[in-house]
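Presented below, as structure tokens, is a lone chain in the form predicted alone.
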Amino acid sequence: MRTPIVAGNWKMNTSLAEGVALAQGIVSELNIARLGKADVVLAPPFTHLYRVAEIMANKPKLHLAGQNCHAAESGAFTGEVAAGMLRSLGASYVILGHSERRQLFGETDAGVAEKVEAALAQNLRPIVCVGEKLEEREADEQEIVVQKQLTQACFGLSEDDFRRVVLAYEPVWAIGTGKTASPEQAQEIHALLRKAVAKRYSDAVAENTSILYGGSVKPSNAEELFDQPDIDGGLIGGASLKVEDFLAIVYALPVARR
């Protein structure tokens, strides 16, 4: 059975200060038992990373997560962050492919592949991320663009490291503009994302493949995105940045499924 996750991306927001109460917020709220087999993930900026680690140590069923890592190991690569210094902060867990990253700083499908090999090979798990903008859905050209995100980010994995990751459908037009794709269009897109795994590799690895949604996300909508059988949780963005908020998204997981 696949782990339902909700997962906060703090984007590039919050001080230092902002984001310690906010993952103490977090923390010191969230009722794991109600929880049951679903897991919790927060992705602050980099900066935050080992004091929000201090904070979610030794809590069952939070993982911390870095937003993006760079394909190398290390190296002259100013500014960016490699795999393994985030699973040296604690991190379990990293964001690939996001559609800001793709749209505002020219990421590729090679690009995050290359990443996604990266990750897994420090024993992070990926958080692969796929989407069309506004001018191709309203092309009808949606599944194209996805099947060929997924192909080339994953589909050069072997099944075993394949089973480590996790995709996230994100609508471009739906990221930060107030939109959302409705719960039967993201269904199927997620439905759709799920028989490609199941073609590459196979039904058991497509039922056990965590699928998110992102896509303004919020607590006034995320049950009925939620109760779709496709859709295993969400990436959360603004949502996340206030405590009662992304805890009522957490919890609007279907208790069947938690």
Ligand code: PEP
Given for the second form:
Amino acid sequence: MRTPIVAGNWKMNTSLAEGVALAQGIVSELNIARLGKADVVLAPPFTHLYRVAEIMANKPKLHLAGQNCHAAESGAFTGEVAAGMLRSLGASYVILGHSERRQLFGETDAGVAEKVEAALAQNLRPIVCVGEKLEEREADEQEIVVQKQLTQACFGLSEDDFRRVVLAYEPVWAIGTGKTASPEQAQEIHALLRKAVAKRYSDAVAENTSILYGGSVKPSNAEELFDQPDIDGGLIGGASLKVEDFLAIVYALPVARR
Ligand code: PEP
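Mind pulling up the form predicted in complex with the ligand next to the form predicted alone we just looked at?
What follows is the whole complex; the chain from before opens it.
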């Protein structure tokens, strides 16, 4: 069975002191016993990872993630961070192909595919983001767009490698905008992604692939999204910066509800 996951993407937010307080709040208030088979992932800025790793040390079910990595193992890439560096400080996940990386920093599907391989080679689980822009949704092209992103970023992988990939459907028009895809809209794309995985690999691989929804998830809409049969959790931006909101979203996972 696939793992339900709630991942917090802090983006370029918080000073170190604020980030430490946020991580400490989450670690001290999270009721791990409620998580069951679910995992919680925190993706702070690179500068905070070492401290947040210390705060999360030895906490089962809590995982650290980078928000990006470079495809190369090392070298003359000023300002970049390698997958092995993330692994060396305790990260076990890395977010790749986030729409902000694609839109603001020119990342391509081919580039994301290289990063996915680099992450897997360092034993990091990539959280690979796909999603259509507003104009693509308006032109009813969302299915073609996400299918192409998934195919190009992931379908060159062997089955064994793909099994370690987490997917995130993040419609660009819903990220940080307060607009959320309706549960039906999100479910439709999640089902399509799962079907594409089944076709490329197998039904068993598709059944075991965690597919997260991202785009203005908040405590008030998390349950109805997470109730959809192909939505296995969330990638959370804005609402991951408040302990109370983030934990309310974690507890909206069906496995964690009281
Ligand atoms: C994100 O950055 O991945 C995201 C989903 O952001 P928000 O929750 O703020 O829309």
